[in-house]
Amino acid sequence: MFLSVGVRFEANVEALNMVETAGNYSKHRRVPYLVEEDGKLKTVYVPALSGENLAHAYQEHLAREALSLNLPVCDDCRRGEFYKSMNRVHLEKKVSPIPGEPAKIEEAIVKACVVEDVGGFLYAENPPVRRSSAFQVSYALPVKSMALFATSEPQLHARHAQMDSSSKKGNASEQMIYYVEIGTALYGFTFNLDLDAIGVSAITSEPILDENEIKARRDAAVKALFRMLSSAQFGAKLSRFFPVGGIKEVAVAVTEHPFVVTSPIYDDYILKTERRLKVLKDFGEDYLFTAATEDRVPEEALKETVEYLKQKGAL
């Protein structure tokens, strides 16, 4: 089973990805952007979220679900360090002696760790083990409809120091100022989650582990998502700069093979999706589409998504 799910989601006024800091100022992340204004196309630069922000949002709370069902998780992955058995002192923390094949490295991986099993890893000794993501996310952008009004503005702040009477009045350390570059947008992102690929070998294609514990996995996968999104926990500085919106909308496809919803950063994307999925249903597929937009709210077509994919066995 493939789950494909796009999200819009407002956020005014956030910092959920920062790329660099000169001096005192921090700046949001821009991307160019293509636009059409009056009949003619022009590239502006906006506010973005990356896609490796929100997957590293995903695996922190894959960490979490996982271990809630007493599966195995690393302690790099349980710290929020996702290393992902990159080299030998990784991996002889979790797997030691470390085979010499390939296809056992895969598997001792797979067996010790379920965020490593889901997000993928590159062991880059010899001889070298890669594993594909069974999840993919884009980037955040703004709705293209909108794209014209999002915007990054940067908002001074200070920090004070307690003054004692040895202190000369003017001291840097007694006041500094600084500058957080905040964005405004309806952001649109895509996220896919291939469930048939968990608890599978991408070198062998056999079944790693039984069967209750694919299932247990893909719930954790599953619910680390829908944990993700209702609760709005990706990005950074949500200390002091928790976006004021919210999720708007969610358009959820789950088919028996892969299938990617239209990009929520186009205004019909519903509609497309819904008319593509017509086509795989006159080719004999089954599948689920549900969406929340004004009338429903984003738990509402998750929790059907859930009740589907237990009715079909992924569960």
Given for the second form:
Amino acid sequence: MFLSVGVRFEANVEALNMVETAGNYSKHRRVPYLVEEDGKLKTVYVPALSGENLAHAYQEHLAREALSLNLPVCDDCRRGEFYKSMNRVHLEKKVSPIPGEPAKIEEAIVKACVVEDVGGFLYAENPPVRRSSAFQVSYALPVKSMALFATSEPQLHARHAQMDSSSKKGNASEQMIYYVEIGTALYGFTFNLDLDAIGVSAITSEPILDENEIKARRDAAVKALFRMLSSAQFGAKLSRFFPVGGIKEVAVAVTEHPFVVTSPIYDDYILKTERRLKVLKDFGEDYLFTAATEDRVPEEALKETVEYLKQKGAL
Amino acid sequence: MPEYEGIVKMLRFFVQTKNLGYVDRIGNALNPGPVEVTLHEALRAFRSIRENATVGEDGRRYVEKDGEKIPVPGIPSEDEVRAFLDAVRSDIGVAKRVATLALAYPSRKEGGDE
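Give me the form predicted together with the partner chain now, not the form predicted alone.
Below is the whole assembly, all chains and molecules, this chain first.
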């Protein structure tokens, strides 16, 4: 089963993805974007969230959900440090001695950590072992029709520190100004999850785990996504720049084989996805398509998805 | 291209501090729009860095990165920036040449504050 989710969320005054600090100026991520204006195409720079940013949040939720289901998560991933068995030092924490064959190495890692099973890894030693992530996530970009209204703007803040008498500047209160660039936009992103890849070897295509554990891991993977969306716990600087807004729309497609919903950056993405899925049905492929727009909350659509997956025996 | 020396020096400073984003975006731009946006961002960041830089005994500004003192050059002048943007609007190749020079090893020792 393949799960594909299109998400639209409104975020006002957010600092979810900062890219660098230059002096006292911390910058929001920005990307070039092609928009049409008066029949002409032009490039504009818009605030954005990287796929890495969203993937990190998802994997943190995945670690938590897996632990709550008593599934294994390695120590690094528990801490939200996704080294992913990148070398001997990190792999030896899971398996020692390290096996010599790539398939055995993959098996050991997958058995030891749900996050590396779902999120993939690259063991860059000899022999190198690569496992592609079972989930994919796009950048979050402003929706096309409103991209020109998206903004990123620096906000001035001041930090105060009481200087002691030994300081060269005396004991006056020291004030330091700094700027945090905030973004405001209606963003859209796509999240895909290949449930068939969980617990299955990327090298031999054979299951590594028994069916019950695979189902439990799929359950954790789906719950982690729903928790991430429902709680809006993704991105940085939430402690002081928690975005004002929230999830506006969600469109979910569950198919037998890979199928990706039309990107939510387009206004007609729900309609287009439905039309594309209807063609798929002509090929004899069963699917679920559900969306949450104005009259429905996202959680309702997500719950319907879980029920469908259970009915299909995927969870 | 001595007429854009200030911009080249500023971009070279970013290269020395291992921030290749600005020079890459200017060098890879396909039209003048991204050059203008990137130059604005680079100048904004550079101004912040320069204002927070340490002033040495010789009066020159520098920043420390990985234990190395990197001199902070002066801010490109308004005339130079205007001339550069005008040149880029008529020939995008100017942006690539400026970015290429910024990536090259400087032909003479550069000071900090100017």
